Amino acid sequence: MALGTYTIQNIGRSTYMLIKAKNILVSKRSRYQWIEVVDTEEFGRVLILDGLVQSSEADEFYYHESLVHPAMVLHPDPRKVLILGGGEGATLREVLKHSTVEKAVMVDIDEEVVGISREYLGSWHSGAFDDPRTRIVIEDGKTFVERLDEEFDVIVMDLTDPYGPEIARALYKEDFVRRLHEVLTESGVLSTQAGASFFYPSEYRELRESLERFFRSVDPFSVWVPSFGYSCNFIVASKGPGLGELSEGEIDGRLKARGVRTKFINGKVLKALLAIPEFYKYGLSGY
């Protein structure tokens, strides 16, 4: 929530971070959540939903590149991509960097988030909403997927956290993971952000174990995102080989061949991210 010239970012159940705001551009409740767009001293423009920072101008590429490119490079030829959530348009922007993509469907429940992002977050979407390969659907992602009659090569879940607003929680449950597996092609890949395992280990473990029940390969990793105040977890699940089976050169080669330019993710960085401590793989805090 906005408080004077500060915004309070919830990190854990009892841990918070204060971010000084220079200007509050949007502060309103939609049908589903409280939406804020603020300009800050250190992070630039920031999108906040229900008190949780979604992304900031200064470091959004840490998050969006980590969410998108590992899954996209793992698939040998991603042509059809489904994005669940992603209202800022930045996940869509990163997906469309891959020249192989012929169709990208973005499904977000909150039309007001998408509209506000179009108006205030231009550097996030960079015109991706209007790309001819894009289809924007305003609908509950769970409802959309349950009635799907087509398959996708890659699915990217850019939702609020598993422990966040109620509107996204059902999309992390085992029955929905099963359905996502069904609508992926034979070599399909799923990528999801998984919140903060340090602060919410049980929610993280539940999601990871659900993915392990259905997918051949499950690769967890995490990335420090300064505006979040924690290391954000990501999980890439594949019906085929896992990220560990790609070499650094293969990762860089696929990015180059598809014309993808990045600020954060490359072969060396991704291979390093996959080298995580044993206890961290299971969402334990270490205590």
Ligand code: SAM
Second form
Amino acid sequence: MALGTYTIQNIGRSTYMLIKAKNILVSKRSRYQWIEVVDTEEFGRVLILDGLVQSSEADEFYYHESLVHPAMVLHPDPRKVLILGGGEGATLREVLKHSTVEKAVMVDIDEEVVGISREYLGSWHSGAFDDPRTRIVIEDGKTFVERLDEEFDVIVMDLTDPYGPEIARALYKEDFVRRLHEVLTESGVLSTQAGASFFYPSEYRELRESLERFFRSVDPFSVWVPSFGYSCNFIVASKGPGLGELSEGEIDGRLKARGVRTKFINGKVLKALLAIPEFYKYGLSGY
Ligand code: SAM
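Condition change, the form predicted alone to the form predicted together with S-adenosylmethionine:
The next block holds the full complex; its first chain is the one shown before.
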């Protein structure tokens, strides 16, 4: 929420980060959420929805590369990719870097976030909205997936947090995870952001346990994102092998073979991210 020249990032239920805004470019309510775009000193331009930083110009690649490339490299030949949410277009940009991709469908509920991103967040989408392989659908991701009659190789959930605005909550529930498993191809892979497990352990645990119920391999990891003020959780769930079964060389080899240039993820970094603390192996419970 913009407060004069400051904007507040809601990190936990009672923990906040104050960011000085040089300039407020957008501050309006859409049908679904409060949308803000502000310019800041350290993070550059920032998109905020309902008081939660979605991504910043300075570090959006930490988040978007971590969300997209682990899942994409895990799949041996990802041709059809579905993105749920992803308003800024940066997830789409990273997906389209893989030369194997023939079709990328992005389903976001909020036309205004997509329109504002198109206008104000050019370095995020970098033309991805206009790529011939792209199809943009403005609809609730849950409704879209429920009536889907085709399968996808990779699904990326780039939604607002499980504890964020009401609109995304149903997409993190067990029934929907079951449906996502159904619409993935045989060696299908799902990737989701999972918010701040330190501050919202029960929401994180519920999602991780649902994924573990349906998928053969589940790989959790987290990445410190400076503009979030916390280490952001990600989970990659696969019907086939997990990330632990891919070598550093195979990860780099697949990125290179598909012409993917990255600023954050490579084989060594991804393998290091998979080295998680003891308590975390048990999904924050049962320890
Ligand atoms: N990095 C992010 C974060 O920290 O939460 C997510 C970024 S992205 C902007 C989130 C997008 O999810 C928004 O554009 C929002 O409109 C979309 N969204 C939320 N609920 C949705 C739903 N039920 N179906 C489709 N899109 C949804």
